[in-house]
Amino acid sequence: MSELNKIATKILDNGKGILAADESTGTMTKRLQSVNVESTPENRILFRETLFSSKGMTDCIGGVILFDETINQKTNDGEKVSELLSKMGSLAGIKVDTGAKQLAGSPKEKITEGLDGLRERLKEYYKIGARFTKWRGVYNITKDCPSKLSIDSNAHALARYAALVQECNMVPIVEPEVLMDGNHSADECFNKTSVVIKKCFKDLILHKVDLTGVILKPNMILAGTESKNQISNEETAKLTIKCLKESVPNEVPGIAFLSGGQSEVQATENLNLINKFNDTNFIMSYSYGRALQQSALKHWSKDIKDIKGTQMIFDHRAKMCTLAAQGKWSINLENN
């Protein structure tokens, strides 16, 4: 095994996940005004570490993807972040892409930037404790989308990017997300997925990435959420795993799902299916925002010091998703 295989197998193994605290600046100011709490540094950093010094850190949470802001931040008791997630049996990721901007001779699409300067910056990271790291390719789903111009050129991206990472000795996670917006069927999401998934791997093998410390994170396959005709959980278990298996080479040693809108409850039972029916090789797990972190921020919101009971709530939604990552989920336990 290559030492990126070993960081990456730790990240997922047992039922373990991702969390995704990798919200910008800007998103987390909407996230916690949506909650009527102020979008300070200070405000930001206590609610991250409410949930990164939880027991379900230890339990159910392999690696946590986090922001600029946040990986410079030191707790309440001024230790680092990535010391405070290593001591909670955790390894700190980075998101080091810049954001998706409009893509030049395609308006409606985006790209995905940030290569400029990212070999400096991996050795930045890398310094103060990163071992992974996060790009996100986002593409639509019209008629005409996602255009050949924008499978490409994100593949590129998500290529260069993979092999700089592997280059700093840190493993990338590779995140190419087809969105559920549209009214478009899930016979269209997973043709759409499967070309844009194939390409990815395509460009990753042309840059010499080694696939064995790749994590990829992909969406699952789901009707638009404008869509009339919506498929039950079964069937978007059995068609992910599908599009997996006839997309990603067998050397990748993971899979985190996003949860890409789904409610935290969709999210957990659609992994738990996907699991049930696994037929892989694949480590198939999460790598979860809100679906993870929204029910804790609501209950946070009524009182920032009841550190223990928005503990309460971030462990039990990590313990459902952890369950469901080894197909032992089941509704009773939700509720329990």
Ligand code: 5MM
Contents of the next structure:
Amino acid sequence: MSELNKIATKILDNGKGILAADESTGTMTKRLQSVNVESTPENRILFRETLFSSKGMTDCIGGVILFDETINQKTNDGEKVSELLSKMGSLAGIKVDTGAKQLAGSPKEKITEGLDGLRERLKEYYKIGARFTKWRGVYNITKDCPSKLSIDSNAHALARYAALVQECNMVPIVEPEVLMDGNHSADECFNKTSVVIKKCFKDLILHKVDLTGVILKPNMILAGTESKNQISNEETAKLTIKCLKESVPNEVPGIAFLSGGQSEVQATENLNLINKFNDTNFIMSYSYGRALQQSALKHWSKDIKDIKGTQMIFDHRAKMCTLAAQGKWSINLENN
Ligand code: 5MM
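What does the same protein look like in the form predicted in complex with this ligand, given that the last one was the form predicted on its own?
What follows is the entire complex, opening with the chain shown before.
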């Protein structure tokens, strides 16, 4: 087993998953403002260290994706964030893209930027404790989208990113997110997600990325949020597995889904069914942002000093997701 493969499997070992706490300051500000908390650097680290020091971290979270601000912050006890995570048994990861910008030539679509100077930034992140990274390409579904231009240019960027990350001895999370927004059918989501993922792997192979040291972070197959033809959770699970079986090379050790705007329970139930039906060799786990943090953030916002209460809520969510990553979740466990 290569070192990178060991890191990737350690992060997703035994039902463990990833906490995506890499909201950029703009996104985190929106999240905090939605619960009437001022978005200051102090409040941002306070919420995050409340989660990072929680018991559920040790039991359930193999890795945390951080934003640049957070990996450089210290906790209220003066501890470095990467040291706190390592004490809790979790690896530090870092989002290294610099965001999705308008794609020249197709202004309604996005291209993710951040390749310039990436090699140097990666070396710095490694020195301060990062062992894995994340880059997110984002695609929307309409009649003509994602266009070939968007599919090809985002795959190219993801592949160049992943190759540089492995050169610096870190595991790249490759995240091609096909958004849920729109009125498309689940079949359209299936077809378009398949094309996007296949192109990503074609380019990863072209750029000589070691696929045994990669984690794929895809969306699940769902009908668009505005579609009248929603499908059942069982259908989502089966279509998601079919799509990944047909699009992801066998060498890839692990898949960690994004939640994409699903509710906490829906994201958990779908992951559980995916694992019940999983007939592949891939580890199928989670890399959730909103579906791990929403309820905890809501509770915390009522009293930002209630560390224990916030941690209890986060721990429950993390435990449910970890059960789902093993196909052992049930609605009774959820509600008890
Ligand atoms: C945590 O949110 C990440 C996006 O941050 P920015 O938009 O501020 O860059 C995002 O990439 C996230 O990691 C994934 O979309 C998964 O999060 P969800 O909430 O979809 O599970």
